[in-house]
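Single chain ahead, written as structure tokens, the form predicted alone.
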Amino acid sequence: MQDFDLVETDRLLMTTKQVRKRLDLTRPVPVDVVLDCIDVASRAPIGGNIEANRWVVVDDAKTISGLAACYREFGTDYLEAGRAQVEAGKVDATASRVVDSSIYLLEHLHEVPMIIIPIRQGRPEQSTFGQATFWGSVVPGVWSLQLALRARGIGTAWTTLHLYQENEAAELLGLPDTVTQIALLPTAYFTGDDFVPSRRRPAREVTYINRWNQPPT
């Protein structure tokens, strides 16, 4: 039986973001709310049903502003970059604006009320086998919890410049060497409600059916 509001639900799945300008940087985020989201991310498809993953939530000052700064470690130069990419007319108005909220974040992470850190236990093998049963036991409940959240009015970013940085960020948050982090999320309220979809390509033109290149009919 189909009991969903689709419209309501393909709504959330197409209006969840990347926050990054639009993050309430004055509001406490309840770690009770994210606890709550993160039994919700839980139930997301995990390889042989094996509940090795984990959540660091972070809402101490001082750890997220070593966090932030493990981040501006690479990101600084690399987004920087990509302003000069912007600036010499090398990427379209999309890139351009990516770009701008990517400085923006970057240069207000240590502001930001809580930052969650997706762990899984284990570290990725090298064979492609490996690695896509890794990566697919874990990013399913990332986006379940960003969901999960934006439907409460929370926003985030995934991101990933910290890992230049991995082992200072796991030094600040106590990590053994026998875990991998995943991402790291600033997590806030949101400024406002009037996310729209994002511009994509109709299904038609990037599905083939049965073989590569065949398009359907």
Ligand SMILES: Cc1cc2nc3c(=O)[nH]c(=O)nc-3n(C[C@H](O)[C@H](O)[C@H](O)COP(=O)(O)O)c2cc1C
Given for the second form:
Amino acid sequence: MQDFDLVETDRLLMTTKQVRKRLDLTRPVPVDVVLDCIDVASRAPIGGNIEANRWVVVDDAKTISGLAACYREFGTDYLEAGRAQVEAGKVDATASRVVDSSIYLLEHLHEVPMIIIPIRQGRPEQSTFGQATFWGSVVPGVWSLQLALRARGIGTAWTTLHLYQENEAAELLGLPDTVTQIALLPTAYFTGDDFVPSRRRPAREVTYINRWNQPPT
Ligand SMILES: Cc1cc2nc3c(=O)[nH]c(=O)nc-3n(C[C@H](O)[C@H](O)[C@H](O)COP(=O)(O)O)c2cc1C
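Right, the form predicted alone is done; let's see the coordinates for the form predicted together with the named molecule.
Zooming out: every chain and molecule, the one shown earlier first.
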């Protein structure tokens, strides 16, 4: 039995974009709505079925401001370098748009109504197995959260630049050093109706059948 509307499901999956310029900075996001979405996101796969993921939902303006300062600390130079690449004509139009909207976010992050920091308890191990299990146990849930929020009209953007100031951010949030911040999601209702799917290479160009480099027929 086909019980999903595939058109709608695929639209959700393909149009859940990283929202930066279209975050509504004027409208608060109710924590209850986010809690509903976390209940959805908690159904994502987790290694060993061990529930070690946590979420810090920040709607306190002072803490948001502090996190934005952490973000700017490294992000400003990083994105200015990106801007220089754009001005030198070294990147394509898509990359240029990403730089432009990333700079917008950097300049407005302190104004967002909410930031969500997904957390995994523990620290990643060095081995490939350890890394894959650690990140693989938390990243699917974060993406599910982005999808669940987007279905409710709330946009997010996956960002990591604040992690250059990981300790400062941890201090603001009262995190112990036994846990790991996964990302920083600016969170706000989005403006406008819909999003255009990102341009990506077609499946046939990125998929091999049975063996490396063996394309589908
Ligand atoms: C692991 C990871 C880290 C990212 N870090 C940042 C970041 O710090 N700042 C930012 O503006 N975007 C960040 N992005 C977003 C990307 O730059 C890019 O905009 C995005 O993947 C394009 O997605 P879209 O097609 O959904 O818009 C990150 C994305 C990923 C997956």
